[in-house]
Amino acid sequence: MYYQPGEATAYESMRYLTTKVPFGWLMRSVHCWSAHLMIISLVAHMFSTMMLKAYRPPRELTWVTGYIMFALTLGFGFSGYLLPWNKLAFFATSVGTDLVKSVPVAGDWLLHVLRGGPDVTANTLYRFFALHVVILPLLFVGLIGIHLLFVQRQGMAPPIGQKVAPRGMKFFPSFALRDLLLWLFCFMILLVLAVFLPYGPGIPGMEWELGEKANPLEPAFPGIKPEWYFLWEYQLLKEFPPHLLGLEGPQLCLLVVTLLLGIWAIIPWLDRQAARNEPSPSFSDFGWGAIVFLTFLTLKAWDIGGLQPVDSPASIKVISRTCAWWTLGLGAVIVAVRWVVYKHRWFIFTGAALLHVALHGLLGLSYLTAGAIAGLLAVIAVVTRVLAARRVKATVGASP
């Protein structure tokens, strides 16, 4: 009712919101504090289904409607963060859509669709703000419909082992009931964090004070930085040179990223024991390896014990080691628990995901070189462990 999108407009009605209408600063805190936990409840979600294994047969295709939803809740933080014209918003989004360059041969026409012309303009605000409120709610009610039909059709998966998922209550008044309490509790705890932190916690990242107006013709400043759910890639991309293979780094660093989430998106199709109802702790052993590889550079990007400058080679050194430790403290606990209370016993992929870790931040050779050894070893364990698995079944299968 009071934002006006446009290069003069957009950021003096976001002043105007939150200066001048009563609860205007709630209501924007709001939104932003619930944006960021509904990213955070997705991540949970989905990391939740990945160990659960729920995305088996028939449900596979719960899966990739819940990964597109997942997609399109990031590019609801994307195309929202521009809204308000602010300094911060504006070169982060200049940078943000620069890497759609990256893009072989239809690159440069990606970025002009996006950005509306060569530069971050109006224009853009306007394309971003079309998308924001109508393009992507339109497309996130219809995914929404069909996830929630195929979860109607299909039911909650069962355990690992069981056929038949454990008899629920009714929906209606149990569920209904339970549910409704369930909201209004995670509703009171959203506007506690909207009362008392109005302007996020202060963690890179993740905050929105509206600050200045921005001005195109000024130079970007420096440690500008995405919000933390894009902050990984980010890490990733400053990790590539700017030429490899005879590729450019961005070039290879898309393309690395691409083929990791396309890994991801068709989980359901390559794990075979769980199609069967088996245990696949390999697959649960991939997820943990992600959230190893997602943390540590993420909290590279945070430039955790870093000095100043920030961008010096000492500093560099000195934020590789401290995260280093951190995730391999973090990486020890979830080993030592899956170990001793859910007697997993296959960590190859949390295995080469903290060698990496702790080939770069602790021996200090490149995040490049230390991946491709760490993934090295992992491909042979790999191939060891099954060749071993299948000598045994032969050998089993042989025996009188």
Contents of the next structure:
Amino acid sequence: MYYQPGEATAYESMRYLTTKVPFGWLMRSVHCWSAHLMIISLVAHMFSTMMLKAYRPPRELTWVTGYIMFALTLGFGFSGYLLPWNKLAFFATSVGTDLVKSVPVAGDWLLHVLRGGPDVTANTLYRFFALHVVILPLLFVGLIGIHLLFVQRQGMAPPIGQKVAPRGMKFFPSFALRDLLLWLFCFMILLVLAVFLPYGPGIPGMEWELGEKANPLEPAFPGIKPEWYFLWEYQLLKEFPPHLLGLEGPQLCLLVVTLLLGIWAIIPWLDRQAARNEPSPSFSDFGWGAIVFLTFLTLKAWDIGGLQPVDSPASIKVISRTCAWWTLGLGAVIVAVRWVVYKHRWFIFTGAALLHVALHGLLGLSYLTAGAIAGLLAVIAVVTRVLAARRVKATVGASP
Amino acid sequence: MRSETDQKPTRRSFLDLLLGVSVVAWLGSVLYPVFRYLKPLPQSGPVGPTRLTATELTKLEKDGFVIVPFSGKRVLVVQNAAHQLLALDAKCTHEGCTVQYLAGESVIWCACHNARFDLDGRVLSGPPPRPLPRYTAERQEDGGVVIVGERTSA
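Shown: the form predicted alone; wanted: the form predicted together with the partner chain:
Now the full complex is given, and it begins with the chain already shown.
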């Protein structure tokens, strides 16, 4: 309606929209809040699917389509971020797109394709605009159709060990009216947030003041951070040394992230217990371990507890310690609730994630050394447990 | 066990081969233009020695550094405490952010992931895997500054 992509027009049209157009500020605020709330909702949806094992057969492809849609949503966030062409947008896109150069063989080609040249320029803006308003929406609409078709054909996943629950009410009007009520409730929350906090809640990575126009000939400003949902990866990039295991730091970081995300994508095929409709405590614990892992990195990226100057070695040490205490506190609550309320007894992955945090934040080991020790101990614990379970099974099988 | 006739090329296996080759060729002819279309042509612009403008010179005097375009790249020109001129690639070798000169510490700093380089471009701390490439900058008799080109050796 008002936005004009281009080096001389993008920022200017956004400024016009927010300062001159009647209720332009509100439309932008609703757009930004919706984007953040959508990601929050998807994270909650994905983790609830994970914990309830709703991905088990025959719903593996529902998980995969959801996974791809989550990736597309992050793509929406990333491509939309550049469009105002302000300083933050410029550097966030420079860093985010630069990471693809670490992809073996096709890295350079991908970088040029994404940016429309070797650097972030107006060409990148045109490409990201096309992605944001045409390519990603088309892909998303197709995938959401498939996702909903699966849900419609297969119904909701019942809890583990239970049969499919019978449908309780008619879709129309009973269910439709309930849905409408929930929709209205969410819409009102969105409006209240958009009206009273038009530039976001002021949390780093969750604010959208237009700020100053991008200038490729100016340096990145101190305290620059990406959106909150990319903070963990931003922090992980900082934790890798220049070189390790014959690879450059960013290459190894990309490899580790790809492996972790790859495991997350194929969970329905890895979780054999859930596939047999049996409880799979190890996979629940894997989900909780992931939450601990992401929380610590995100808190650290927020420089919680940092001294001035925030980037000094002394400050970084204090940040690591403070964030470790916060994460360990959260971890203790999670473990206690799971132990007492849900009677969980499988804590290897959560334990390893918490040990990683403690070794790094409290004992001062480097992030990667602490991670390697915790990871190794987790592997030993899992192997021991699996072998013990097999031995018990064999004994039970052998006894008359 | 396979009989001798199984290993001999038959009319069917030849047609299968022909079909396979045709499919690959067809896919190639469809996909190659798409891949080629997506990658943009290299941009042509001024190359060779570049003289700093009056605005850039004022910024250099005022801030101790300025970032200027040079042969399609961004170059950081620094004037250190001893009034020596130094020029380095302004793109951090970690994730491509634009670096800056911190006069107080006499280092080059990247704000994105807290990387520090010395004035010769060597990594002092932080995650960058390579030093910053260096350029040659010269002060002219009239007080102007010219970036001559990239240095090939340290």
